[in-house]
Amino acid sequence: MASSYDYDDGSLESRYGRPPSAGHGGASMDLSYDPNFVPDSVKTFVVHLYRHIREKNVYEIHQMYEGSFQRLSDRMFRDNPWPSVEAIAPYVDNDHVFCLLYREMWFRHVYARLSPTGRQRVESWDNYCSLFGVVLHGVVNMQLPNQWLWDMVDEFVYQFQSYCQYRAKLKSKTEEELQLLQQYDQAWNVYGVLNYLQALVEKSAITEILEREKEGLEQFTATDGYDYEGGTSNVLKMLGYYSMIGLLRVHCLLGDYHTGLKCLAPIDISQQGVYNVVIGSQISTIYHYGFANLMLRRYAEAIREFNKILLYILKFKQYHQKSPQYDQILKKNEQMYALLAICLSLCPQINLVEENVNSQLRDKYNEKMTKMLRYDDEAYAVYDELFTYACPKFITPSAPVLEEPLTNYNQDAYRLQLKLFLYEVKQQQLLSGVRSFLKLYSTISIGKLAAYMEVDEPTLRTILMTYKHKMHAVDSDGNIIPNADLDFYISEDIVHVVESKPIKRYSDYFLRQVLKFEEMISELDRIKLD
């Protein structure tokens, strides 16, 4: 594959921005590590976290979850797991639900800092099954921070993706690992994952809540999903809400873009929503929504949403520098610029892109976008490169066939999606040339245009029909929507061009001035006066 990027198959580095300290197949840890030893700082941490959860003190829970847990991990558990759940259980009254929550964080730490073994991957699946089982079938009266609930769903989907990639690399598996795959063949089963996410959506009645909110009968977005009276738990409600985004992501990983967008439909992303509250949730939503629209040829919609989120990141990323998600924010930001470059090369709609975003885009991809407009072998190599860099880490969800000779099939799903994408690019080969000529004329005869294009008239008519077809798409409601910034019709062998006039957007001008003003203030703050 001719590219300066490699398709990252969902390894741990891609998510956490740091290399695992272990070799293949197992967590590397200090040999003196004792899972039953609980340092005083960890005792204090779990006792306080347990108390705050019992008291429904969301602010303190959030401070401990986002701050204390990360600081303790950095200071004491850089190369080792946290103490086992059995060791901390006596300090929290052996509370079953708290122990499930602790284990969820414990496994997430193993994925982030170490390299999980096959058995740990299976145990994490069992823990999620138990945790979601309690939420779905028990009585939960906790209030947990949205950040934690989002991370729970996000990590659940990530670990599913990671497991699919892990079991697809059969060549380097030990006999023990192969036996484990065979013994626990239902772990991280695609139907199980989809069923849990769907069950959370349905049991939470989140779709009905969002419908009632539109009618003014519910306060969901205004309260960020919390119940400030402390009456009802926000846990099931918010897990249901975030599961809609999780379902979009899973279906994108499977290459089923229609179903993914259908799962997200109850959330109106043209409005402020609870998904905006957590930066990771907002970026994941728009990244997968934009990618699904790109693959369905709804380029204008993808461009609009990428533009909005990239402008937001440009403006607010400095406020997230201390966030554990900061590396992931930066990576998704770069990937979305690459996807925006692809969209604009296939469907030039520069009037949909705000000036600051366009400036960043040109700095990063101006040369590549110029190449992509040429539609020669070099152009295909650039499309290949950018798609490989920016696409989700596609998975093959079926269990492996454990027969000799063992092969790796972890890249099969990606190769199929890349092939489909490049086939679409190939079909649009001559459209760029047509568009450049049509931009110059309000009317032009078929014969004259054919001469300019150096093709005969029947071929030109085919190209024009292809342009019509490819520059329109079908939206989620089944309506045909235009993608291009110009349209045309043919009457008596004359092509009549209708160019859409860009709408003047005064808000963009003011946003730009606000950004410049904030930069000036930041510069002035850094100047130390004598």
Given for the second form:
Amino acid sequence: MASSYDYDDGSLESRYGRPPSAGHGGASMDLSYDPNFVPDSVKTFVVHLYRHIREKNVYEIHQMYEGSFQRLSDRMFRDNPWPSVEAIAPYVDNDHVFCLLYREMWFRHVYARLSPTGRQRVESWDNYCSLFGVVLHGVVNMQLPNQWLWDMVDEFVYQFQSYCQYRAKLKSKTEEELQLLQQYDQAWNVYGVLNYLQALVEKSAITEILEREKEGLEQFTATDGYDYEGGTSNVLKMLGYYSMIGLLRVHCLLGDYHTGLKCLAPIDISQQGVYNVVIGSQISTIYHYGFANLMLRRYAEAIREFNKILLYILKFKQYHQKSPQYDQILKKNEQMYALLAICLSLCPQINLVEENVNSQLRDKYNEKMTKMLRYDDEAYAVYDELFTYACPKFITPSAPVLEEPLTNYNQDAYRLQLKLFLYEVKQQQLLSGVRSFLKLYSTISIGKLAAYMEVDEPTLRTILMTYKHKMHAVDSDGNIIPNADLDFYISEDIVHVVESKPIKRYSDYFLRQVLKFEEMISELDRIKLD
Amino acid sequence: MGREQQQVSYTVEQLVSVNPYNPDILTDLENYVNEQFEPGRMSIPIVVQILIKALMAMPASDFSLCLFLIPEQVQMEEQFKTLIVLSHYLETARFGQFWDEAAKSRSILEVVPGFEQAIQAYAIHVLSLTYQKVPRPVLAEAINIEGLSLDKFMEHHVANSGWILEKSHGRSQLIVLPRNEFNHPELKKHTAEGVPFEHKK
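The form predicted together with the partner chain is what I want next, because the block you gave corresponds to the form predicted on its own; please supply it.
Every chain and every other molecule in the complex is listed next, the one we just looked at coming first.
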């Protein structure tokens, strides 16, 4: 860690003066609250955390980060921010890097429990710039827990998203806030955000590390990214790794699904990987991966991955009950069931869904899924509702136009994505109808099927071709990948139906047994530890 | 931004690899990418060209990928509306309507050479997914070629793409399209097993 406390460019609080403007969540602030008062428990906390970081005691750092910080926040800082960084700095040798880390947590706490002011948002951006700057250009020799490093990237992207939403609500802004937007127009700029994430990926050489690992020349996954023996820092490497997931998310927020998936490509999500270690990272990865595939019409792929993660959450969520991320886990869980319901309504590959996941899905969405198959106005309303509930918080990245009349544009990006999604649904509106007829026949003439569908023959031919087109996606290498379980071909005027026969589901049986064994083994491990 | 534009002639690959998110290279990139982050800078004719090329890339979903990135108020432009309608016809395999509409918009589409051929290739792709034997009028409508030109077109594909022409029983001519796993689903490899053990990418 840098030993001198050199905080000239970071000390925004003293430069701008602190008290948050009223009406932005600061109203409830305790009048007797003194941001420079450091209670003993906080003193102990920073002193210990600082020492553990210096001693590279990852286990203790993790305990304090996940445990003590939350407990102290619950007990003492429900309605107020933690003590200012200036106030705690003397207890940690004014250490520059520690102060950056402390402020990162300080802002995260403000975002999570209070409501950040415009100024705090800008200050937090500055703090991330300084922090990532040190990691990218300085010499950092810390070992930090993966959980913390993941949270940094995750929070960085979250605050960017939050700023874009905040900035786009122009109508309710005060004069002072508008001025701030103008003055700090580079804060949370989309290029800046992408550049930091990209720089972390590149500087960490994480893609090369993953490549070399495939050839057996490097260990990364086996050690969860830590360096237990060499003692070199895991910070840049892991920030680079998690930045790939951060980039996927940012690109999804922008509606650029293709680029998003490309950013994630170095991580092979079909394998166990470091992204599995922290549940938040695993869920964020699969949620955005699945969503991007859904928007790219690769339904079967989305279904497969949603199924896997939902099964995982179903089995293991009980172990995360005490985690500060538990609410977030449950929320993403619900959202992914909604996305799974959408995927299965467009592409009824129910055989890809494990039975426990399926029964959860039926409990939650059976009625809605029946409606979605109908393709009337009510069906669209359900698609609309589920998409709106489960989609990422899309953003418009361009800076606001600060000219009268001021308008809110925070919904624009979401409305566009929704509209295009519903457009896709509309193009597929006749497919479930034709599918249900095809299921009843092994061969049927075009004329007869057209009569059932109440359309003329040329129209029926277009519907059948649409089915084929929509049920085949093109993957990133240009290969055609089939999505349908029910297939057919036409020879002249006769439709021949081929349904893949239900296969005895040994896989489910084995999977269940494997999971049971895994549970037993982890149970045994725990006993040994105690 | 607002800096003086330099006369540089890097390739897009170079530009992007040096600094993928630098707004200062936007002018250089303008011919290649859509300026998704700054709708004010979006050049309509260039985006139109990109969208036409995206239509030509079907069955890949480039066109909808582009629409996800173009702000809604920009999509309201007349030329974009036309292209969106054209894409809708292609997505729903209504080739007859597509060619009618395309004929009306020739001036927009002519900008990009090879447009017709690209759409014909897409139509043939969809037909090959669907048909083992396709009646001649269905093919004619899909690729918008008739009579002698169609005979020639088919001859070419008989020689080069494995098409076979067949007389049907007193009715229209039939074209036997090459076998593939989509029009012969029984050729499909057995990957249908539910929850996968191995996950092919």
